[in-house]
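Next up is one chain by itself, shown in structure tokens, the form predicted on its own.
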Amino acid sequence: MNPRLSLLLIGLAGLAVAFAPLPVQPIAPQERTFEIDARQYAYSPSELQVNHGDTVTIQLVSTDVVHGLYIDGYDISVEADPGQTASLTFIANKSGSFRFRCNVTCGAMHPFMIGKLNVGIDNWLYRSIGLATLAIFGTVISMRQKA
């Protein structure tokens, strides 16, 4: 086979991993619940994951002074008094990571407590896997055509 044509294939077939609509089961919208402790510049748990589509409450518990919890990309927050719950409830309508950060200057280390929200499964896990495979596979192409 022709080199160019065989490195053309390799690359319309990475440019299709790359891009093109994983076959996944869409899985049914819940309503899920989160409480969040705030404290000492951190937040416990620190990451939380849903899928797309989820009714996602999070309930903010502040331990020492107030705090705040802001979700980048979603733009909405919530704060919480020492010793109070507050609730944030919204809809996880896009899919990625999304940083979650103190909104409230809380201290000394503020600018350090974040958190993460996962909204979806990890595409690209699955993707990279699929374009290294590809990748290997070229180079046996490529070494045999040589040889």
Given for the second form:
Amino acid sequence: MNPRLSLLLIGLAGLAVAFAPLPVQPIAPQERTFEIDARQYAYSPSELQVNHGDTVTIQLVSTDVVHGLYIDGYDISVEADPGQTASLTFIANKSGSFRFRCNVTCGAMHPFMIGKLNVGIDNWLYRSIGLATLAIFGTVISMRQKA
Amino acid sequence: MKRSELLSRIIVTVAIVGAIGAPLYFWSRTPLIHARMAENGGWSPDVIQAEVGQPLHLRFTSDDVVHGFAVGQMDMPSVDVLPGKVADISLTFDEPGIYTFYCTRWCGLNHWRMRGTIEVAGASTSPKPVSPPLYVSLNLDIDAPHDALFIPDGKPSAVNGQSLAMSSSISLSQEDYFTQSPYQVFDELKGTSLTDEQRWDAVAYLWQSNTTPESLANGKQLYAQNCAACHGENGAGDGVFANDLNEAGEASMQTMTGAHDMVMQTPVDFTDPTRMLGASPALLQGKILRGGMGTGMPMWGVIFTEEQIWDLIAYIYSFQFEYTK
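Given the form predicted on its own, state the structure of the form predicted in complex with its partner chain.
Following is the full complex, with the preceding chain placed first.
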């Protein structure tokens, strides 16, 4: 096969993997409730998975000192005292992965008290895996053709 | 340079230095009180001197986590003490005496040990007679078991009890409400033609008739802020600290007092009818006022006013009775 043609084909395949629109199956938005335990210096669970458009309620239960939860990107927060459950409700209308962190100084390791909120499927992860596989495949082919 | 110019320069300089310096001087003279978790020393200093009628200026900062400042039995909003920030507070006391200040934000297992005193010197303007609390004048042993000998199957309903109490013309004076346990009242209703279930419903109504929605709402708020961390939001003794208290056991007691014979006990379950229906308001008042010696139950007598304690007690009984909403 013509080396240029095969390179062109691989290049086109790469573009398709990177930018082709995926068949989106609309997922009906649902209501999700998470109960997050906050203690020095971790959240449990520390990773949340929701779909785009879901109504998310987070009930923050603090088990030692006053903790908070602030979601980057959404710019919303809640603060919980031990013994008083605080809740935060929002609509997950932005896709991607967002950090949430404690926004009440809760001790020495306070800055490391973080968690993650995933909204929707992380498409870029799968696209990157596809692109990497394609790149390896392309390298192998071009090496064979030169040999 | 003319003399008048020199003079005016001096005046302007002195005025500027004075305007900036004087407040700074007074501000720096105000003591800075550091708040730390009880395990690390609590308030320092924890004894503050004051004069009657003289405004007391205090500055607070926290060295670890979020704390709060309030003075017991005083009508003042609590002030948050945040790490890295300084909170200014001005207080004026009308009566001499020893006031207790305390932390208002749950800052760890031993949060309630974070207390200090303000000693207010001076002459009293209107001395009030002090009467002993009800449990003392009744000579109640608040540490004795007080189980109800017979408990209802479910939660007695005040709605059902209302019509029964009306038709049988049963009522309970406030004095009797304070001094009798629900079980005692239930037992006294033996002479009536009501069934056991109906008698309990009537008791539920009598308890509701001795409180008000405002009192219950106030009690609920006090409970959430001060009790729920150990006794649980629903009163079941399963608050977020319950397990930690159990595990900490004596170790937790020793950090502060060095007492070796003390053992932490699990927080009381307010949903347990045997225990709660056998307790009179006066008994509960005693326990709240004094606290449980040897258990983790703090002494609230210096923090809550009498009215606040009655509100709390009214709310605690609502874990036993189904009140009308």
